[in-house]
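Encoded as structure tokens, the following chain is the form predicted alone, with no partner shown.
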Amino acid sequence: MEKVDVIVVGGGLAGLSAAYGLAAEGLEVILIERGDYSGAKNVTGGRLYVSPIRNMYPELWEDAPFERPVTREFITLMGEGNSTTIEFAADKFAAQPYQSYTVLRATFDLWLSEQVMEKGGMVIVKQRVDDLIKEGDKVIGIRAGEDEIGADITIIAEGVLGLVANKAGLRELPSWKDHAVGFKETLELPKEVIDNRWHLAPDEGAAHLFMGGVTKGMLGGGFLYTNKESISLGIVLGMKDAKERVDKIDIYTLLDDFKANPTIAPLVADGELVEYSAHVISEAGLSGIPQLWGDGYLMTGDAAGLALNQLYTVRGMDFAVASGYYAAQAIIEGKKQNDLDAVGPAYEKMMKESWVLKDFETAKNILHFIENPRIFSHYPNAVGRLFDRVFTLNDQPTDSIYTKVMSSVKKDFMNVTTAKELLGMRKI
């Protein structure tokens, strides 16, 4: 069986990350992608916070083929009839270095493939795994068809489903309910539209979040990003409330109801579909990553559960970025070290001592909350029935600021269930 010091499994960022990393040290390393190109099966809402990762290859980020960097943040609460927008903008966002990009995945993926084989590794694509090779309890290598191929340590990189490593019994099978489906669309625009729909200045990019009447009450939201000239326009839904939902509906409807939404239709207005995709997302936090590391291979990106829910955003890129850079570098120490039975240790004491897990940890009790459905349906209502007093009037005596805002307070917040709910907010 040929062998070579690293087989990297699946092509996203997280096992991109990790083979750029090892070819630069001039480590004999494959990766393995199933699709047609790295990119090509790689579906994201499009928003990559680069500020986390900036030391990690920085030669990489000055000619990156980013969209556009998002310097205006847009969150929607939406309402029975109603929605509430907040906009803002602030000038570091504005200016250099900016902390997140919006990117095509398939660009970006395959862009990041071509410096990896630029440093020396080899990328198969069109090439499924389709078992790793087992001596005992190690990882030796990988089957891929009638070929073997054996490696010192396999990064385990393929991704949410983890078809693979589910095979080997290196993690738990995956459990719907601690899952998330994200459908979206990316609609071709022209870039002076764009600039004008969301205030931007030339060349800006906007981040828009929309949670409430999106997704009918249930957990998850919209998501809309800026390209240079398209928007990707999508939903994300806990599969556990769409499954218990008692009038079932169809899911993929919600996209399409979520356009025609008077609060969206202007802004995807002339809009033309160039792709439609879908994709599985881990909303497990903490609880889902698995052992990061065994005899043999270490686990990287999504296939590591390494996805985080944080409300106002959804993370997953950059984590995906730093476990294949720090698996990369534990493999080198040890690699020069002599002594590849340090890599996995060396490995989770890294992610552990970084971001990475520092901030599952501090995020860890954020899915007890967001599964409250009030969250979805009771405050966008109620934020929604504020602003109507505020701004209706008619032809009786006009009430107070004070009394209009006290009024809906009082009916809609001042309450047992909100002060708890409150309390709560304490621990995310």
The other form holds:
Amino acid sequence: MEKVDVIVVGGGLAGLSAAYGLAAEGLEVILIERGDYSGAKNVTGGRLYVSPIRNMYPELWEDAPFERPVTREFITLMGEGNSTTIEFAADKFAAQPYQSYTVLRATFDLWLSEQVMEKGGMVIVKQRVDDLIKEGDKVIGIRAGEDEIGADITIIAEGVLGLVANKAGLRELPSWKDHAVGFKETLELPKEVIDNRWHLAPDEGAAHLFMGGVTKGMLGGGFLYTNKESISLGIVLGMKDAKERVDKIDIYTLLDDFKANPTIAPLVADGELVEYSAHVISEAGLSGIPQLWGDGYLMTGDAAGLALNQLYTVRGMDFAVASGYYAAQAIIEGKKQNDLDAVGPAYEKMMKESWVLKDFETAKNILHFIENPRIFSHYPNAVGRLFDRVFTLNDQPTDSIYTKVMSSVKKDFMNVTTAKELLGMRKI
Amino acid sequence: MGTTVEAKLGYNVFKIDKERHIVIDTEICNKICKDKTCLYICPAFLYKLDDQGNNTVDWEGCLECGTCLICCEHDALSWEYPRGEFGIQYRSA
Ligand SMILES: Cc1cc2nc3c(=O)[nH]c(=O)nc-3n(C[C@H](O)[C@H](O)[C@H](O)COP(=O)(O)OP(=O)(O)OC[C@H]3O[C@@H](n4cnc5c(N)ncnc54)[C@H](O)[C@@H]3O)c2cc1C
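Having looked at the form predicted alone, could you now put up the form predicted in complex with the partner chain?
Expanding to the full complex; the earlier chain stays at the top.
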């Protein structure tokens, strides 16, 4: 069996990041990707937070094919027959260095794979890895069709389903209890139309999140990110709520209803559909992270459960890049010291001591918090009711603003349940 | 109302294999499964009952998300990714 230093299973951001780091240090690395090119199978929201990963590969980001830097944040609470939008802009978000950018994976991953090849890494596309080859408990390589390749270390970067790792007994399949499905449309719109609709200076971008009616009260929300000349519009939906819903709503219809909603319709009007995509996301947080390493292998990115729903944003791409980076660093060090047994523990240590696993630790109660259906139904409606009262004037004597606001607050917010939920928020 | 989901899939690039990558054990669906989650959980709406009431899947339009696999609690699906080079090829997701 042919043997190399490292094999990477999967050419998404985690795998490419690892391969880039390894190739840059001159290690012999082969990455195998099942799509026609890196990015061909990948779906994100998406916004990539660059701030956390900027210093990992500082030379890389300057020429990266980002869509737009996110300079404006929008959150819309969708109530019954109303919606409340918060628009947030801060000078610091509109200045270099930008903390986050919108991306399209087909463009972004393909570009990163070219950077890997430029460093001397080998990227093999259109090949599905079928199995990990094991000798006892040790992973010693991979099988793809008829071909077998051996490696000192195999990096598993196959994404959220983890089919290959599961087949080799290294992790469980995802559970519907703590995973969500995301589905989105990419809609083309002229640059200036995008600028106008989200109040953007040229080349600046917006992230727009939606809660409430968009998921008909189920766990999840809507998202809208502005790209250069398109928008990514989608819904993330907790599988548990969708599966257990008595009216068995065809989930794809949520996106059509979302687009037809009077608040959204003008935002997406005349958008030309160019693609419809779907992908699974882990919402398990810390509890969804399997063993990060074992004899002969490391797990990175979504394959290692590294995605986090922080309610106002889904993160996973930064974790993918970071875990790939640390995997590469651990291997480079192990090679230098001629001690491959040290690689796994070193990787885990780096992950634990960095923001990666610390952020998971911080957010460990978030799933429990967001499993509360009131967040997706009661509160968006309550906020809507409050403003509805404030802004409504008819031929009856009107209440004072104070009375209007206080009566809403008393009814919808000053109760034991809300107090308990506020206390619960301290845990997130 | 809007574009149907079939029409949406028409905008995607699929390279269709001659082998199917999802196989349904309809006996399990018929005998054991009551909830039939796959019929409504698939974001591409590919699962349908045929005239005889047997479960079918239009696997050619699969977005490869894996939601059906995860939500089927009766192991009625043999589900793998299409072989390398086949299946959905996203250009702007
Ligand atoms: C709808 C949605 C919205 C999201 N929004 C955001 C966001 O705004 N910001 C953010 O940071 N994160 C977001 N995420 C999460 C983020 O997209 C993921 O965490 C990230 O893509 C994980 O990268 P990865 O490289 O680990 O996995 P993937 O991107 O899934 O890459 C896995 C790669 O492995 C390949 N592969 C799989 N199996 C095999 C095999 N057997 N052989 C060969 N190749 C194989 C695949 O083709 C793929 O290229 C979102 C996710 C979704 C679904």
